[in-house]
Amino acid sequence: MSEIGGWYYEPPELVHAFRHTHLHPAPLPASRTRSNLACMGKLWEKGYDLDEVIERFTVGRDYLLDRDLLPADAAASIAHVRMLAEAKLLARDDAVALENELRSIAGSALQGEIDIRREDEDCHTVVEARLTDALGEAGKRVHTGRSRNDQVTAATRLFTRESLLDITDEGLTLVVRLLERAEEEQQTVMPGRTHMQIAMLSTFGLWLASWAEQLLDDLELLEAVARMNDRNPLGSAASYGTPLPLDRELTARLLGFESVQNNVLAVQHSRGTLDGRIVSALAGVASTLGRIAQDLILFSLPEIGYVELPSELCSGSSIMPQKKNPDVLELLRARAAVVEGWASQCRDVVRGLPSGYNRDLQDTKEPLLRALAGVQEELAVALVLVDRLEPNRDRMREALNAEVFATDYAYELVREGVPFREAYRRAAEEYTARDLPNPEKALAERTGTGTPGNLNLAAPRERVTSLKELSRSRRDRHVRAMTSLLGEIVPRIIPGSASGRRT
């Protein structure tokens, strides 16, 4: 699997190979036959080979996606091993050996040194095969009391927890920058619009702060689904638990989960459902960024010219030499629809499923991982835009006309004792004949909380502080758990850059 800016795509040669085998099924290449993969048998191995066409279809892209989940799977496996040892289901010496080997696997995975092939099916098979190759019988004991169902759910939740922490922190950074710029531009007057037509007096600061508060709403919703995600699924097995004395509370503590997800059948029911809720919350963030982009596309039109995008943020035309195109804004706008599509995919996959595990749930993993990577990238792009945006204050002021102050005139008449409905009628007839009021004076009269003359930026800043504290608390718990399980050299579990963050 390759990545372009965090957006996954499947190399054309894989697509070609998949199509070719449907038309001309053939045996696997000699280098990838069962005899050369003695320790890579499927976890469900029963002595027969799966038809190759069926294998390609059922495995799908899991073997590619799971490369990102390998470190998280290793961490969850260490917690499981420690629990098995405490429950006297695994010898202490075996537990220590397994833990050391799992740490090594996590480190190698973060460096991109472990491959997963289609015949492996998933990361769980590769991890167990490596443990068995290195430790023999001890490696064969690691799956005791687990199903791949609770195993993948645990790994996905750990990966998602770290991703959501990154997204929340980057979202809050964007909110803070929006509020800083709002404070700088709180006296920058401009026309406000409804139905895209001139409405009333506004400021560029009001516009900036409005999106800061909308993003805070989105991030608070994201915090709610992050709490749903922060529950331990291990011990639920394939939906019905096991007859072994598994300590689910212990694995929850070891993995830094806030709580245990109680009902083992509910764990499976939540798998695709929770994916959909997370991606829906991410779609809210993407939608807000898309709407900001739409406004900036309009504001930067030469005929309007309220803002200008620096040249380094614009691409050019291959035929028109004068063009500076706001492609980045157009793609931000489009990605809102893309992320919502992934949310819809998750919701539609689980709609109408019977209880218990169903293989359909495999198809909610990719939209979840795509959305996590995509929205994080969008936030980074939006921060660059907001930071470097150049307002044309003179152009905004020049755009103020009699229409902007028509409602102000109606309220002048109200203060003189004229009933509002009569004042409304008179203002509609007379506003064009009046001299334009002083914009600063009109702005100063808007004293209500959150109005253009009183942005009350302290309120959203308090919300930022509250969300930062929640995020910091969850981050500290996550880092303590991962460090305890994987060691100081693996503080992050998301493959990518040296810091563990995907680029």
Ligand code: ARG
Contents of the next structure:
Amino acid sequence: MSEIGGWYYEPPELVHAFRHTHLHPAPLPASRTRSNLACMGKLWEKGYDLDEVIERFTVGRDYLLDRDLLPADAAASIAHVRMLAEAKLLARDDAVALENELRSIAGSALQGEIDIRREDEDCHTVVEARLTDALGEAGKRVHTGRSRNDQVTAATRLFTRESLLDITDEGLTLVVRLLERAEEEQQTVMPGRTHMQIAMLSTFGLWLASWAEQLLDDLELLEAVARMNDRNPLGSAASYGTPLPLDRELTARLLGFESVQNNVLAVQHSRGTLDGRIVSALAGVASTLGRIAQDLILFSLPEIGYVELPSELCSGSSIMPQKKNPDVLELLRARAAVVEGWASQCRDVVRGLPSGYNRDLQDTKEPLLRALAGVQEELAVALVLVDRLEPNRDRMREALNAEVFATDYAYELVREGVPFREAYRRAAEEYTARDLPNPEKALAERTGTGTPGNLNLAAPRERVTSLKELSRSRRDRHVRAMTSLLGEIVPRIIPGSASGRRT
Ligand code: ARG
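Switch from the form predicted on its own to the form predicted together with the named molecule and print that structure.
So here's everything in the complex, that chain up top.
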């Protein structure tokens, strides 16, 4: 996960700046004081200065968020430059010089060495300014045949692709772990509940595997949006293409996109819409994790005690010495709502927008980046929980009472030939008077697919394999493309991510 991004998407050293910039411009930390080589001003500079109040408002937090997009933007620019050279719209020498410079910009950006100031507006301006500063004329040619509108979309999609791949991998690790624990707990009998009341015989294994299968649904939806994200927006320019002979298929291949997003106007229409779909799919994962957390809060109540959370996962109270609070579970539960809020922000920003690019779209960037970072963090937390939670098998077994087996009794009578409705009535009157059946025997009777007696873990495991294959081929394509574009830099484009540094 991006250290720079993280949950709040604020570089730790800039948290102060983030909150108080309108009062006191924060001094840059030492690592960021390298002056921006070029201060060429706005890309749209036409001889007047933007009012400061308006600038602060229109740039918003974009100049901070764009730090994370900078390496992806540089990679997309290399592909653009190679394509311009192929199309004879740029001299070979210029293309080579631009490519080398862009690669060094990507490397510095991955190390967190490039600052974007509010007056720069965005990462695109900083990249172009650096190129022009280093290369003069050639730098001024890089923007041929593109607009910041397709540029930001390309960078966001590359960043999102890598991030969704990480999330899918971590999600699948969690699913696999849940299934392993389910296998261990196949015989761990416990009461199953509906309406939170005791219902029928269940197992802790059924519970664990049920959430694994639910997460697989969530990850399959995520795979569908990852595919929608994996289309090349470059060449759509401002929204209507250009009169230049741009080769959109070539930039798609170079950037490892699965396809070209065909209609140039549809590219802009899909920007915030797709962000909303991605964040909604992420909200699905968050919702599942929140529900797992809710069950664990219930299961770990001392009065129930099916599960124990090790102390190192719980927090204490500042006043009540005896407390061991499941704060982590409560915050997982809350985050489901928070992520859904971001999804709704994206959906609401695009609702009713007229066609073509509108600056409103800038405001779907932050919820997207926050959701990607936030859900990835949640998956890491959930893995720790699933690894460490300790089932109290005796407590689960002790909780099996006559109610758990009332329905089983009705079915015993059905087996003897009594019509179900009659058996139901008799069981209702007689179930409390019966001896409790042997739970293991009752479990063994449940042979239907996916029932507590037959979890059929092969089925979810097959789904894991299919998802892994899809994600592996996307990852291979991504890594191949980024390696070919960024060269010796370890091909990670998310700053601060584990291997996103020079070797
Ligand atoms: N920061 C802008 C965004 O995220 C970049 C594109 C600006 N385009 C424009 N036409 N003003 O949308």
